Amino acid sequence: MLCSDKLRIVLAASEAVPFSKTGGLADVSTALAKALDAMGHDVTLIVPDYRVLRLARQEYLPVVSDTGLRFGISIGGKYVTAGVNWTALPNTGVKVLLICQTDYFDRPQLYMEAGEGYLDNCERYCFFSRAVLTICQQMVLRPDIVHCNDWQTGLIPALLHSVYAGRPGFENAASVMTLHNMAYQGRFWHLDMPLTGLDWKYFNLNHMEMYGDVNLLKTGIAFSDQITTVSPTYANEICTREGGEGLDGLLGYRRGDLTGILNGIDDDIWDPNSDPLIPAHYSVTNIDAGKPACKARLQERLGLPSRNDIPVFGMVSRMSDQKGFDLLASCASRLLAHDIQMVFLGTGEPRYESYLKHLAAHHPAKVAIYVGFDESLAHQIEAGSDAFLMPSRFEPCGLNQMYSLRYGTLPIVRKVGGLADSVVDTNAVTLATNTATGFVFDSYDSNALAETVERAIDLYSEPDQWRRVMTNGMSIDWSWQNSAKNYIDVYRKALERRFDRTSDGRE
C-alpha cells in the first residue's frame, strides 16, 4: 500500500476564487479543493497574493493572516524574500496559503495590462512554482500529491523529478499535471532558463524546448506522473495536430497518463434555488415559481421590453473568436430577424465591444450589452434568458454551459470539448427517449449556427416541448462530487507511478 485512504494534497495555481480570478481556472481550483475536503482528505491550496486586487474585495473574503514564515529564493541573479499569509475557505478544512511577494504581485492584474503580458512572467512564476515547494519543506507539508494548474505551475513537476527528489517531505510525493487551455503554454526565450533553476541539460526536445525557447507548459507535460484535462473530448482533441497547440506529439506519446476528467460547478453558488444574485428562486419541481420573475427582471435591468412570449438568448463570454463571436456578428442580422432578444456581457477584442454596442444602437428592443463584469448580472443572465450561446472554435470544458443546465436556460453549443460531453442535441431521438438537454451543431460555420438558433427559436414556440428540455438539463447533478472521485483515481495512478519510477531506480 502506498499511502493511506487519506491523502495530503497540495493543490498548487495561480488564481483561485474568491481572492483572484480571470477564467475558469480560479473556480476550479477553489472547487475541487472543497470536494477534496469533503472526501475527508487533507488539502492545501497555494496562490499568488495579488495583495492589491484582495484588498480591494476585502469584504467579500475571509479574514487572511500573516503566517510568520519568511524565505528567499535566488533567481536572475538576486535573492528574493517572501512571505506567507494564510486563512482557510469558509465551511472547509481547506488551508490557503497566499505567497506574498510585492515586487512580483502586487500589481493591478495577474498577467498582462493594456493586452500586453508582463515581461517578467517568466520570472514571477518560476519563483511561484519555486516557492510552492519551499513551503511543502518548511511548514512540513509532507505532501502525497502536489497538484500543478496550467503553465503556471508546469516547473513544478520537474522540480519534484529533479532537485527535490528525496528530499524529506518529498520521499513519496506524485505530481499531477492538469491542462485547462492549450492555447496558453507559457513559452519564453531560452536565456529565461536560469530561472528556473534547474539545470541546462533539460532544454531538450523531450522536456522543456520548443523551437528555441522554454517552455513551462511542455515541462509540466513531460515531468508529471499524471496528466489531466478538463474534459473527456478535449483529452482526445490535444492529441491531435489541430488541437495539441504544437505538443500533440509529446501528449499523444504520454496518453497513457492523460485523462479527461469533466469539472463540475460549485452548487454552494450556482444554484437557482438559493442564489442570492436572482430575484426569485426555483428549481426543477416549480420552474413556473421563479424563472419568468428572472426574465422580467432581467430585461427590466438591460432596458428591454419585458415580454415572456419571446426567447431571450444569453451570452457571458470574453469577446474573441475562440468565443465565437466572428460567427455570430456573420448571423446576427438573420437572426435579429427574428422576435428574439439578445443579450451579452463581458469583454474582449475591441472590435467585438464595438460591434455589439453598434448591434444593441440600432435595435434597443431586441438587443442589450453589458461590456465589463459584473457577478450578479451573470447569475441573472443565467437566470432570466432561454437559451445560452456558446459556438465556441474550442472549448476545453466550459462552465457556463452547466450553469445553464442548472438554471433551466437551454445551452446552444458547437461539439468540441466539454460542451459535447455535457449538452444533448435536442432532435426527434432525443426527444422521444427524454434526453435532450440543449442544442448542438458540428460544423463551425455562421449558417450552422443560424439554423441551430432557429431550431431553438421553434421548439420555444412547443412549451410543453421545451418544458421538458428545461427539466431534463435541470436534473442533472453537476457538483464536483463525482469530478473529485475521478482525481482520486488519477493520484492514485500517480503514487503508484512515482513507486515504480523509484523502485526500479528510474528516479
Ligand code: ADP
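To complete the pair, please output the form predicted in complex with this ligand; the form predicted on its own was given just before.
Just this one chain is shown here; partners and other molecules are left out.
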C-alpha cells in the first residue's frame, strides 16, 4: 500500500528540547525525531518559537535562521500573520521549523503564569495546529504521517480529515495522535469553536464536544487514524472509568486503534559516562569512578552535610497532584526519623512548593529543596542521589525512573502506568534472578510509600545487595531504537486505516 519504505513524517509538538521544556513531552519529541531519522525516514519537527525561552538557553542551541516564509490565518475575527524559523538537530537530518508569532508565543512561560493558564490558550494552539498544516502546504512537505502530541495539536487530525482532505500535498497524509497525559485535555467553552476553523457540525458527542465544551484532546482521539500512548499499562488504564478522565468511552470504542509504546531515553543527553552537566563520570563497569563524587558535590551544592554513609533520596518533578506529593507530605516525619537526606527540585502548585520549603527549613541537615527549573541540577540529582522517589498517583510513562536506572539511582515507584512497565521490585526472588531494579508499591497510600522507603533504607545497609540492584538497572537498554520501530508499525497501520475511516459510520 505504501509508495516507499521511507516515510515523510511531520512531528508536531508544543515543546521540544532544547527549544522549550516543561516536562517529558519535550524530551520525547526530540528523541523520537532523532530515532526516526536514524532509521532513514524524513523527519520534520514543528514547534512554536517561544523566543524568550529559546534565548534563555542559548548555550545548548543550534543556530536558528529565518526561512523567509510568511503566512496568515483568519482566527478569532483577526487575520494573524506569522513567520517560520528553522534549524537542524545537530548530527542528524531532522529539520526543525519554529513558528514565530510573537503575540502568542513570546511570553515568559509556555502555558501558564502564577498557576493560571493563559486565557487565550485555545486560540494560541488552534493557531499553532492550523499553522502546522499551512506550513506543510506552503513548504510542500507532502507528509505521509502527521504525528500529533497532546491537546495542543489535537485539532490537526480533524483538519486533515475535513478541510485538508484531498488537497494537493495531503493525498497520502494519515494522522497519529499520541496521548502523553489524559489529565490535560484542552477543554474550552463552546464559543471558542470558530477558532478551530471547523464546521459546527463537528461540535457533537462523537467528535469535539464534551459536556458543552470544545475538547481538543477528544478531537484528536476522534479523528486520528491511529492513537498511541506512552506505555502499555497506561493504554489499558485510560480505557477504564478510573483512568480515562471522562474519555474512556471513546477510547474503548477505538481500543483497536490504540497502542501503548514505552518511551525511551536519549543517550546523547542522559548517560552518566558522558553527561557534561555532572561533576564526575561513571558507568556500570566502574560506578566508583564517579558516583560517590557526584553525591558529595550534590550535598555540597544543596548545603547538606557531606556524608557518604547515609542514603540520599532525590525527586525532580512538576509539583502537581499527579506526582504524589500529598503522600510524601503525610509520611515525611516518619521518613525523616531515619538517618537519611532528601533533595527536591521542582516547580508547580504553590502549596507543594511552600510545604517542601517549610520541611527544608525545619530539617536543614536532612532536606534541601530548589524551587525552579534547572537542567543541570536535574542531572546532578539523578547522578548524586542513591534512590529516586516517584510515588505518582498516575504516570503515563515517566522518564525520571528510566534516567535513575541509567544513573544507578534506585527508583521507588508506585505500580502505575509506565512505572509499572519499567521498574522491577526488589525481593528475594528478583534479587536471586538479578532482575530487581528498584522498589515498587501498589496502593496510593502513605503507609505503603513509607514502608517501601524503609525497605530501601534496609537494603542500603547491605552494600553488596544494593550494588547488585544498581548494576541490574544500569545494564538495561532504554534506547529509542525499539520504540521508534513500534511507531513505524503504527504509522503503517495509520496509512492503511486512513482509507476506511470515512466509511465506518463516525462521520
